[in-house]
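Here you get one chain, nothing else, as structure tokens; it is the form predicted alone.
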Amino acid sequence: MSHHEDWNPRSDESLNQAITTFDRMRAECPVAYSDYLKWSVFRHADVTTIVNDHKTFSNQVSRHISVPNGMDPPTHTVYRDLINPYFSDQAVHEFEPTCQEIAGRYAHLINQAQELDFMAEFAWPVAVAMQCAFLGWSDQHIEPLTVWVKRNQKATLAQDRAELADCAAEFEVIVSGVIERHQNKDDVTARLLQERVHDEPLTRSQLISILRNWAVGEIGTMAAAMGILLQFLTESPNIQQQLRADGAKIPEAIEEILRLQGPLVTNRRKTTCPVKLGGRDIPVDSILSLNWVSANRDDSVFEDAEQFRWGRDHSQNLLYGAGIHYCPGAGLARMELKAVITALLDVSSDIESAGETTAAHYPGSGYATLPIHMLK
């Protein structure tokens, strides 16, 4: 059955537009439908409805393994269960200093540039020299990778099948070459390799799976939350000076600018019946494309929602998203961007634009280009 378009992702409004354009189908069109995306859902309730719902709205999208995002229970709370104490408390805390020194020896790198595209400079190669550091990884991994990202997310964006494959032949490439150099060591990868479940190893295919979500997965986003971070403090210099005076408002700041602009665009679910949403009559087997920017910019949820707020109730923000699949990672992400924004107020006394910025593209979010100024 063919539907109707009531608007197209791809175009160069929603692409070079995007908060605006969300903004608006959350007001005239909550459940929209497109080629592209399928059913996109843009109000918070609805989302919200959806992620803890998990029965109607399966997680089990992909025709490709995802371990455990794209599992249902009860599989997926053996497989959540089993990668949990990887991002346990102490497992971030202590792995807190490495961040601190990654954030610190890079803006320090960039605070001897007059100009620089912090992108280039700063947010990609930080995002995966993090995780590269996460997971145990040689700093050789940081140019392939932050390449391989791109790669992906272009042929995500274009639907190229063919480029799509390659990327994942590739990745499996780089993750082969891992897993044979860590089979003797002590690190998050090579704990990895042990796992069992059920009183088995997990298959290649999960180990695959779970590292290109976590090497993968995580750098985009990352990237993004740090580009989308800097531009509105370079927008702001009233609140960039109110955290360089109290370093302890640095997280709730994040909370709520990360609110305001995700770096993280949509995840998918599928319909297991017929259902109702937003006066749309949605079939069996359905996409459904939850539009986590969208949601978190909800008026109905958060009051004056597109402002910045100081003191807001984060208590329905879906930065991190919502339910049995809230990400695993979230303490892990907020220590490293606290990091982050922390070297870099350290090195500077103020940061400033220093042009146009360029915006990413779906399945991108935040920045491709940000050209800033820093001053000592």
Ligand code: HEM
Given for the second form:
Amino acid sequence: MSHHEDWNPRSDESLNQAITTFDRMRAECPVAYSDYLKWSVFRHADVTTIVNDHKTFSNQVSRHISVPNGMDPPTHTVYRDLINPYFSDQAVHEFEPTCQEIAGRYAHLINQAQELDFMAEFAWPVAVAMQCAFLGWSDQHIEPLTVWVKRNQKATLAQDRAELADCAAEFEVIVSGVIERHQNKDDVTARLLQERVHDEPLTRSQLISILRNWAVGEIGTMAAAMGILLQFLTESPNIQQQLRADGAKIPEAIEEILRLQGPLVTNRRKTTCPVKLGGRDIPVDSILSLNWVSANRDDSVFEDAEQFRWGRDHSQNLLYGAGIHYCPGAGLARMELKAVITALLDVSSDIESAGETTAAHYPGSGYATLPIHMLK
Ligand code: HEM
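Go ahead and give the structure of the form predicted together with the ligand, now that the form predicted alone is out.
Entire complex below, previous chain first.
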């Protein structure tokens, strides 16, 4: 069935002024159809309804296997139980010194430069280096994985199926090499290779899916988050100095800045029956695109939603989702981002903007380039 399009997610305006566009859509057409994203859901209340009803809104949206995000209970529960221990408080705590070392090393490196592009010189390499360290992969993977993520994002925006298939094949080659080398090691990748479900080892495609998600799936989100945080701090020198003076405020500031400008734009669901949402009749088997960025700027939930505020109640913050698919990596991401901001503020007396930024395009978020100036 073809529908009238309510908006175009790939127009110049949608790509370059994403937040303004989402705010306008939430006000004017909160459940909106487009050929590219199908049914976009912009309001906090509707997104919350969907993530809390996995029977009506299924995660099995694609033919491609995705462990555990593309699964529904009871299968989802089995694989979610398998991955949760890798992200336990203790695992995150043990990994913290490694992240502090990586963040500190790159912060010192960029502090030598007068002006630099924060995305290219810090956010991307640090996001990849942290994920490689988490998995136990060597630094040799940093460059190819960075190139891979950008290529895959470009192909996703263009809906270039041949290029996406090429990317998937290339990732399989990278992972095959990794699997070879990790058979007899003692790290996260080696532990995954030994996991069993119902007494069977993970299949090769399940393994590749998990490693793809952990190695590259979240790098784009992490790099975007770092850029969004830095850009905000250059525009808000008072808050920057408050954080420099009192590091204990950093975690709350990160939560609030990423509520204002989310680093992950959408996740999908599929209707298992006809539903009515935002006054629209949506047929069975329709794809919904939950817009986290928009939901978190909804002022029916957050007073003065477009303002940074200390002391907000973040229990409704959808940065890491909600319900059974709530991000298992939330604790890991929070720790990594805190290490990054702490290291950058520690080495500098001030961080300033050094010119115009360019927007990252969907499915990315935040900035493609972010020129900054670090003062020692
Ligand atoms: C700032 C960084 C991050 C943000 C904003 C974020 C956000 C999210 C959100 C909103 C979901 C829910 C998706 C849904 O409901 O369909 C999710 C799921 C997930 N995230 Fe994260 N995430 C981040 C970092 C990470 C990291 C570092 C990892 C692991 C290395 C990770 C692993 C996962 C996994 C495996 C799922 C799927 C869980 C499931 O389906 O049960 N995330 N994330």
